[in-house]
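Listed next as structure tokens is one chain, alone, in the form predicted on its own.
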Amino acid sequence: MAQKGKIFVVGFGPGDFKHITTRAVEALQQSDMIIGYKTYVELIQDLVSAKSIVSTGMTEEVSRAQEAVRQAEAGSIVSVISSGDAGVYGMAGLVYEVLIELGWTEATGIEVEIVPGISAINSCASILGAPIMHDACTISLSDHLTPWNLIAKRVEAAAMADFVIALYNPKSGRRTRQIVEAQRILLEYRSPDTPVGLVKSAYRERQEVTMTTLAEMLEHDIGMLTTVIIGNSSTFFYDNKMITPRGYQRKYTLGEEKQPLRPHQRLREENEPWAMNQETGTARNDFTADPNAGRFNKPSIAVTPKPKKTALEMATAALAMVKGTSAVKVTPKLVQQKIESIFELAVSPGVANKFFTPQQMMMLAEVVGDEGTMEYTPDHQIHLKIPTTAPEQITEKLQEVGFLLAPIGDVLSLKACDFCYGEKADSIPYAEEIQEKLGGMSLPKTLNIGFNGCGMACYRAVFDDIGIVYRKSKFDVFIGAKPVGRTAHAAQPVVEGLEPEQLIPLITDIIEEYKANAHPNERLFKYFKRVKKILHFTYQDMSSKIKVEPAPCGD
């Protein structure tokens, strides 16, 4: 029986070695492979001795989780890393979600250990002083995965409830309005002078700390590496520190060593008038807050005690409750939020068809509506992004009008030439079969297949990851193009004159090898260059610099 692997999901804190836990270091050093966002990998690279380190871009979280599961199932010990705490906007939940999709159980599946770390709210609070001494919450302003309307509701609810609020992901190069809207909502409930702390790159070399107010916070630099901590109505600044009182000043005399009230006396109702009455279950409503002083004041009016119920009244009420005839009906206040996801997919009239029908265009307008977007791409596809709770209804409507549907992301995408109607009639069925068998396959990175239906090759398929050219009733195959960049190059020719019946088995074998062995986010040309051989095809460097011959005049 093959040895089971293990996944550590490691939170390494703010990034400073002094603030990473001993258990996190142990997990990293026990691991055969480290997987993480490239910036995070760079922060902890001096602590690891793993044989393999896989780093990917900012938006490659799913591929990182999938690769970790794949490697662990093959017997490796893998650490998936997150800054801060892995369970706070980190990788812990996503790893479990990927495992659940595969039918994992704790009893029979690979072992998973979540290694906690210091979250940004805690590390940033320690730098600011003591801003989260009272009830606090975290809200991410990124609406890439959560609809903005839901985020706005959470900001408003936290503002109304007087929470200290830590805003994660407040602003990026493309997301600039969210922090503005959050400030607008907060100012409806909070004083403009509410203390705000901005901490950028906590405990890292480029750490920046700014003390400001709710009204003026947008005048300062805020970015993706900034955590914004907004105080509650009692938070104050003192000597460049941001402090939120816990409430001791209400029951204790902080300036005296000897307290005027003994511990048992402090619990009496007259000494804590803000508390819930343990008999009636109600809180006093004549206890007001002074937002300027940041503490509560005793009521200025006398409190008239409620008359006690008679024995007959209490007995009658009890009997009614036993019989179920109580006139008091409690309506549950359930918050059942249907969270809309952003459903993304690509549609086209067909593999080699570029003609849209009026019915198809009208259906696009219907399913996209006012909230969605559609973008035409060079691949003769339209990319749709639609907020919805029922994606299956959208796909049914699109298929009813004859659209070819495909997922968006790190999948196999095929484009066949569609510029003429001559020789391609013999070759296009093979393109359609490739689409049917392999189209939309999940891969380490987007893989484009270009298919030319005749020897003119006017589509330039040789500049895709895999190029296929139909010539003289047979196929030429190219792999490993690099279409952009200073070292851009066409794909390497690997087969000439391939028999038609051999085409799809060969393409399938190439893609299956790439899928099984490539790193997450590794394009086919990078994989080919790294391993030097795909199937029996040997890598050749196609990016050599062109040598310019000297001019005849000698200049």
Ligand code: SAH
Contents of the next structure:
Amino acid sequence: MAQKGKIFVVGFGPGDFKHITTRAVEALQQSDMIIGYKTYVELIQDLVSAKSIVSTGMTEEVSRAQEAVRQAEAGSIVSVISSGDAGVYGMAGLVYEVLIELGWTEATGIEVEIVPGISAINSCASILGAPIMHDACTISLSDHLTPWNLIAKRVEAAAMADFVIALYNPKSGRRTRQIVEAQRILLEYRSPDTPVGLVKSAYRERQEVTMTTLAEMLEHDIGMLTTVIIGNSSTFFYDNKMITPRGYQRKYTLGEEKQPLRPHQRLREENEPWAMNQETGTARNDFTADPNAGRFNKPSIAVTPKPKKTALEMATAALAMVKGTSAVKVTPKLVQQKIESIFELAVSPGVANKFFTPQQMMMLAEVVGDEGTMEYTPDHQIHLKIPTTAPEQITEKLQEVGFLLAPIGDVLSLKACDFCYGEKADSIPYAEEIQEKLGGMSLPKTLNIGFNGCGMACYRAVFDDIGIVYRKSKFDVFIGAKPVGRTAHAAQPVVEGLEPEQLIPLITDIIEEYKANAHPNERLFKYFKRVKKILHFTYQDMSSKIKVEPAPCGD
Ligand code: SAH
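Having seen the form predicted on its own, I'd like the form predicted in complex with the ligand now, please.
Zooming out: every chain and molecule, the one shown earlier first.
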């Protein structure tokens, strides 16, 4: 009996050898016959040793698929090739259609293997930067096999829902109006400044890349080999790259670049109040309704309300409906899903001062307003989260009333005691100097320095990452407390009776060593336990006597 035939449907990626998969190369090398469009067959010719190569014209896709099936049924191993991915406007579906027509089933028929490839949406995106990132779709503007009205509907739906859109087959010698019409529809929903990337012949010899905007994209060359990537309403250009952020909200703190939410902060209602409630399956309305109502009302799809129609307009519209013409004028419905920036910071009355003044409380209420939140934390601070694009105005007002401001996150915070309401004031200048020199420094993980003004250490400095206790005009230093969890324990004393002028250099050295060598997210006690030595201080195991099953967060 002759050998059993097989069909590989191979996506060979954008067109260079580095972006073709190993499986695709294997398939091509195992094949007795390669079938594909001339240009593509030429592109991969050097990779294959097939005895027979059938290259056909662009429009002969059905006959290509039929030929492949015929040859495989006669016992050949055949590769049908598509550029990009064969399952994206490629040959995969066609091959199955031909097989189905012939009554093929997997159990009884020839073997079929679809070999995936890098589609144009991915290869072009990689060249542009990171424009896809968020929900995206591909739309082919070819109305060769698909009614234009359906394509137009899809463009409109994608525009309305703020998808990033990759337009395939945007234009050819004979099809030139489609892209013009697509732009018109998109401009009804998206700003004319929306970033657009045009990539022609990605990863091929004649690669061309153009960064433009929705309004101006038609002024550039767009052809058969171009993919047009249209950003969503938060996509931006940066340093000649097109970037779509991962989400619609970003947080930032004092003196820091805007940051995305960390994984553990996501989906909590207080952080992402627009998310679906897992019990009720509903989402808060105020994110899609009136952008001026409710707390955290943005991000929202701010659809401009339709203006009331005049009697004449209504009559004309009614007439148009009766006549079956659609002369009704469309009102622009700009989708604005702009990123909301939430400014976060911590406030306290001072390093040693624990008293708030009425003016401070009133100022807090003013700057937080209806849209922000304030939260009292275990670290004697109030955390503020305020949607704003003008953080300086907020910090100025808070400083005017004497607040001490600090960033939030993986930073160094000083937690001092009240120095017995200022009675034991000798060491306060040292605390203030630490705050000034090191406070807010960004570190691999949160680090609290507890600073207590006498041996009572009643603000529990020895339970902070670094504890400093002033006693008999000198300092005792503790490091490596595990401040949280069921296996929490105090720090180990590393220095007793340190001369005051040596305090800040020592603390600075400890922190610099930790900052330079710790893993990201590794708190000081974990780092100490791992490396066993910080400066000349040797780690002592303070935790092994605690016998309790570990219970990580959430368990
Ligand atoms: N199967 C292919 C798509 C075929 S449709 C894939 O997955 O990529 C043909 C369209 O794909 C072209 O009109 C163009 O929009 C896009 N395309 C294919 N290869 C491309 C490349 N190297 N650079 C840019 N666009 C490409």
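Every value quoted in this text rests on a predicted model; they were computed, and no experiment measured them. Residue numbers count along the first chain shown, from 1. Note that the rigid core is defined as the largest set of C-alphas that superpose within 1.5 Å between two forms.
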{"item": "Core-aligned C-alpha movement of Gln66 between the two forms, 2 Å or more", "value": "no"}
